Amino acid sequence: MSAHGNETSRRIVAIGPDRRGFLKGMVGAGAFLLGVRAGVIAAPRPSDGPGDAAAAFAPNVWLAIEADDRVRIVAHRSEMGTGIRTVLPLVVADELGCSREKVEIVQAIGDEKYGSQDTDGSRSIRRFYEPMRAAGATAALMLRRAAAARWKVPVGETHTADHAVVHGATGKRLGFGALAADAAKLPVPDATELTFKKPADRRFIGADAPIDDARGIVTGAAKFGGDIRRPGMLFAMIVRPPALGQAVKTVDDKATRALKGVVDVVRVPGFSGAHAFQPLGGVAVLARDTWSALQGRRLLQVTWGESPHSALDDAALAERLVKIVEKPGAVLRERGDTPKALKSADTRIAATYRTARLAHAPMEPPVATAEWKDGACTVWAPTQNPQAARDEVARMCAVDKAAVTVEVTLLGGGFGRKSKADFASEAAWLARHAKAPVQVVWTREDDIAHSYFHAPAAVHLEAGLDQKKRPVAWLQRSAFPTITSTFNPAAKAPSPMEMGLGFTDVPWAVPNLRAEGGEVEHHSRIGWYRAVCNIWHAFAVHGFADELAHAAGADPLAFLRDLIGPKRLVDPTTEGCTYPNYGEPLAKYPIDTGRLRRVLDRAAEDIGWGRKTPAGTGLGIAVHRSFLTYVAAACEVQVSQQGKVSIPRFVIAADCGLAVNPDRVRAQMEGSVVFGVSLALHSAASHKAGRIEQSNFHDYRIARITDAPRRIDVRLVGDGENLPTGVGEPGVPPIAPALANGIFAATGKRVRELPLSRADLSWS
């Protein structure tokens, strides 16, 4: 049973190896299949596999009905605790009238016939709600068309319900799987001639479900990366470069060829021009089980050339980046004459917010085995881009990546981190290699090591106000080592994309604004982190309202809704903003400052908001929009006065239009809550001599259940009448800034570092 007593028996088709060749042919003697890509109804054409030519519609086959009434509706996105496994699949269901007891779920294998199947960005439900819709609005209507010609009756009296077809004035019923074969050779109806249910005739859309593998999560049947194996197959653990770039010299392995278990020791290529998702190279232990591979590689004595990144210090990078944001940088955006007003405010108020450099650190390390038969390549990965590691796999190992198939299991947390495909190649490699299944592990050490870094972070803020205290100029400028340096070595600039997440879309309503970026080189693997760089650029920005209103003697959260302004749309494209809105068209995703203020006030009435507290306890909030959804937090914080922080209670407002999947919406936000106090609190990654100085939780340090809010609530404030927007990151970009101006109402000091830990907060 699930949380509100809803109890599922819906079947999920296991990972297995024969994978490639179900979702080739997909329609068994009398099925039908229908295929839909990015909400464009695809022709039919013959299909790939056994069956009825004119039953498949490829190549972006979505769901498949069968003539034992079983539906089958492909996962095409990656399960890594957001429940997008689950929910895309309902959405299908949903519209084709399904009754859940007879759906399977099948996990895509790594193909562009599905579209993007990268799960980053918080970007499925929303690339995706639509085309599924379209998929079993599609379905639905081809069935009541082959029930109606059955019947000789207009489709129009016809609908579907409980896994079949209705004819609403008589009462009869016709179920899918006897429709299946008619239904198929049917055309394709047009795109124009689809209709969608009403949200009152909708039974999974918009109502709480439990995730489809809990059931195995909690009794440890489910297959994660590490679950698998081969007949076989050996277990590889790699010695890689302290830091970037640098290559082995010399290489003594008498001891671990020596090691009873160790089967061989090989060197690994490393990368060669722009690092992207290839390994990073080094020497390989092959053993027969994992302890032996790791005694193995602990036994390897060996040396390392020079790179260019060795000498890389994120004390001295820190300090760098603050002389980058305090000159003047490239304007990105610009509103009015913002030096000028500066200069004839009343008063002028500047700051430097900075935040470290963070690894992803998921429960589950990366981990991959690869199998090679007949010149063609299994990989089985925990991966959030099936289709990267696909092409990846196939570069390195030189073959064509038909011969490639990407199995995708669950993963135990991604963060980012596992949209690259190192570890899948390495796998590849070496089970070439070995001529045997190869399965490569990484351990938590490797991970935080070899991490694809969050990078570390310099926010400059000026402001001026007018003798009523008014926010009449706002300047910032970010600087930061670029993620472009990930496909570019050369890229110092910072990507439009990078300053449109939270910087250069700011909504406030100040008659002169400027944002600038600063250049910075980069020495280490940058990669996707949850939330991306509206980390920094929230806890900046919001700490740095949080400021201005006390300068201004104002309350902080009125002073917030005046800078929000007036209900209105913001376009920041007219004003030089060339990435505004998260690649989406601002006429479907408008900035609606209204949802904004909406959000912010139901967190802070939630929370009490100008409440008197007790000394060493304050209130704090902060209120962001990122990847099109509205987010407020709210908070309140303890603090001993030797500095110890506790946090009684967090509330989050978020509006996400239609919430698709509510519980799933609420968890995200309550992970969001623990993800942001780890991060503000005590993450924080660095190198020294190109080599990163933490090793494990010891020393980088995450939330335990002690610093964790004791209580979280989340209030999903959307009506439904907007479209579904992101989930998985919008929820963490506010908690910082409201901790930290919590911790400033608490003590009245303010801290502009992250991670918090690192200032002294102890009162008298």
Contents of the next structure:
Amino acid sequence: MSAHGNETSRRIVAIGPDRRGFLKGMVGAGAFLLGVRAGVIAAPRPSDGPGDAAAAFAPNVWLAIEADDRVRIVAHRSEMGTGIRTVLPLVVADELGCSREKVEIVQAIGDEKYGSQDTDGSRSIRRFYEPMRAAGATAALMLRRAAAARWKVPVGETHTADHAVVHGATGKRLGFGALAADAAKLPVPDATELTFKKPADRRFIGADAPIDDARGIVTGAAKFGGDIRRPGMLFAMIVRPPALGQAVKTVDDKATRALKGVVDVVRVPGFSGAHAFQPLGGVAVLARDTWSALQGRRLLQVTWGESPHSALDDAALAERLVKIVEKPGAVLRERGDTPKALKSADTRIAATYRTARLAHAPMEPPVATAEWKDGACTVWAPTQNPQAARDEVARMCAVDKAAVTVEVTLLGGGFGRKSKADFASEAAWLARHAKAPVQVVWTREDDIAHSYFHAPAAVHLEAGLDQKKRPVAWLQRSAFPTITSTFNPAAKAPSPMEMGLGFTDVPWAVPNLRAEGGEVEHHSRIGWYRAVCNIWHAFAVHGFADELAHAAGADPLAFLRDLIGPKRLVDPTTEGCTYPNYGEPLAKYPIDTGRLRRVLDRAAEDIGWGRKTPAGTGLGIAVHRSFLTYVAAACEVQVSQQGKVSIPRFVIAADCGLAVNPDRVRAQMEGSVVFGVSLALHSAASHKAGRIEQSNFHDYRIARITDAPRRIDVRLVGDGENLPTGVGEPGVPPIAPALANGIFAATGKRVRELPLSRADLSWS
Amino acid sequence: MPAIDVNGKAIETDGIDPAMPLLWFLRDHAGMTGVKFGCGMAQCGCCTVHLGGRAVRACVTPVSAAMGQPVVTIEGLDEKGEHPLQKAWAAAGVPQCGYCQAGQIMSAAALLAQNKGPSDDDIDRAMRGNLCRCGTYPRIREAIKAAAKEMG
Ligand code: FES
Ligand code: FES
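Now the other one: the form predicted in complex with its partner chain, given that the block above is the form predicted alone.
Whole complex next, starting from this chain.
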């Protein structure tokens, strides 16, 4: 999630011949080019060339049809494992009527002309599915018009298929390449003139197309961030301040400089003002190879000054968060009179949940390579947000951003960490200093210590049941260091965006419902992490729903169905809530309890809800809407008498509307289960006296194959008629509560803290 | 120091610190960037290569220990990149981001060289040391079984 990027309305323009050189060197002369734009459009403007500042006017996809039939489609989003680099271009290809083998996918550099490239918030498909279809349909119509003119037949009698325009009645066909030059001369059709392929005629949308990079990945040829090699390149390692904002006091680099292979030792400036995406500063060792840089850094002696954050203590912060949520906070959503209803309830329960600080730990730690030539810089970086990387490089190096090119490599995982490309600026700054290409390599220790952390959080809940054990009141209160503090260090209050992540949008049909938020200061870099605040909100809300079911003496599934209530659309804004709905109008993407119920029922059925399980084995379930997608997770958990957890099976039922590439949707859901298992069972980062306490995978644990469920079944129950919604993140939130609920069923032990492995789960 | 045989090619080691981990030698001096860095302390398996036919973590194997034994990286697993595991990986759609997959495949290849029909527990034992942050474990299991079948 980020606060940036506004991609709500769309229009299409053709650029015709490549007169501005956007695809210079990429396509031949005479190629037919088409640009599609996304953005909020205030008024059409005559000039929209490169360097034009208004992102809203920038095209975000380019397709080029060459005379030799090749269709090149630009992937403007970053590939970090979702398959988006393949999936979005194939949406264009499908509407156009391409043959797969004639489509080439070209990765875009960072540039506003593509519209938003900020690959996060599970919105690449959501925001670009329609524009991409329109791009393909526009090009198809122009090619059909060109063919119809040649054949002197009505355009309506033609269609595109297998990389050609076909005249149905006569069977005549003309390849795209042969029509490209004619099509490029035609005016661009209006959006209202476009026709789209019927679902039955689609080849790629809705099909399990393999990803473009698969072969490169399995042969080792695929290029990730660290795989860039430039002539004369140096390798850099940086020792960064242990606590946010500490400045270098003294440096003793004698031993480092004496080391063979070390070229230079240099102080890197720290940030000024809000730290945002700026590097942390520190001392860099430049060397001939990575090993020399690493050895040289080990020998460095650096002392640090004080900072307002050098006392950060996560154990104390966790206690503080609990204190904050156990007192009244700011009311963010109110239905009925919750305090009164709680007071008069027949049964009343309360609980406080807490979750740990997390580091993304993508398998590929941050890394970037930069090279300067004639005052211009090229950076190769595995970044989720190449435009932000470019802006930041330009700022740190005090050059115009026109002088900065950001090439996006494959990302070895991102999960939100690589939206913040502090590593790209480090590389650019050092390369200019060294007058040589520089690759900045982060170790795992660097990655964990200098994350943009997923915040530690506490959530307090209270609920009341009437005499018939029906829920009559629900109160919830959440507190955590806010992401806003990354951009405004004084910020302490949670933003509506963060509270809208699985908290102010609880769909419960309870007559009295209240959501509150508390305030706390930050003391470290806080960022967004796959599924963001949904993680702690879902853990608390769905764990507590299970507690309430047991308090009511009800079956948790039956109770959950009642809590969700009748089929209806929930609108938090009618209850005094500022609810952003992931940046989309509720009218277009409502909170639909019918869809919630449908995924819940499907997951329950597939896990065999209600069946008898042996001692130490339990079933758990949770259902959560996030990123506009509905996901139910049901699991079978085994807990040994010694308290060791194993997970034979997870079932995911997901409704993401149309699944554009069902295989990749399933892969994201499978991955979300494992990601959710990691944070549920093992992962926790913490500070003492401002210093991180973990360093590598032995103490910052993530799921191994032995922790992961042996079996994960993903059921896509969405209706292809509904617009596609997010899939990268929404599988994560229900995993931890489903597990905790399953553990309760298995052992009778209620765990209200993540990671679960902190609790003693032994039983007899 | 003598040269090291990497994927059948002799790579000079003149001037190389014998303590340098094979990982950095392969990546920075032998051009084998398919070998990945994930932890540097034998925790993640991203750097897995074959040394004398055994799967080792290149990040904790010094260059000096690699002398006299052939090193095989993902780039050299199969001349055409068509090892049954590579094919099974693509067919099962295993890779998400792909970063861990070279190491996963090298660990799986060492397993299948020893064990033609691995059970789930065998797979767990052989693959425990390879982390995948994207969570492709269920498909890794599936692809290993498919490749084992294919290899007969
Ligand atoms: S890099 Fe060698 S095991 Fe992680
Ligand atoms: S595929 Fe991304 S880490 Fe394994």
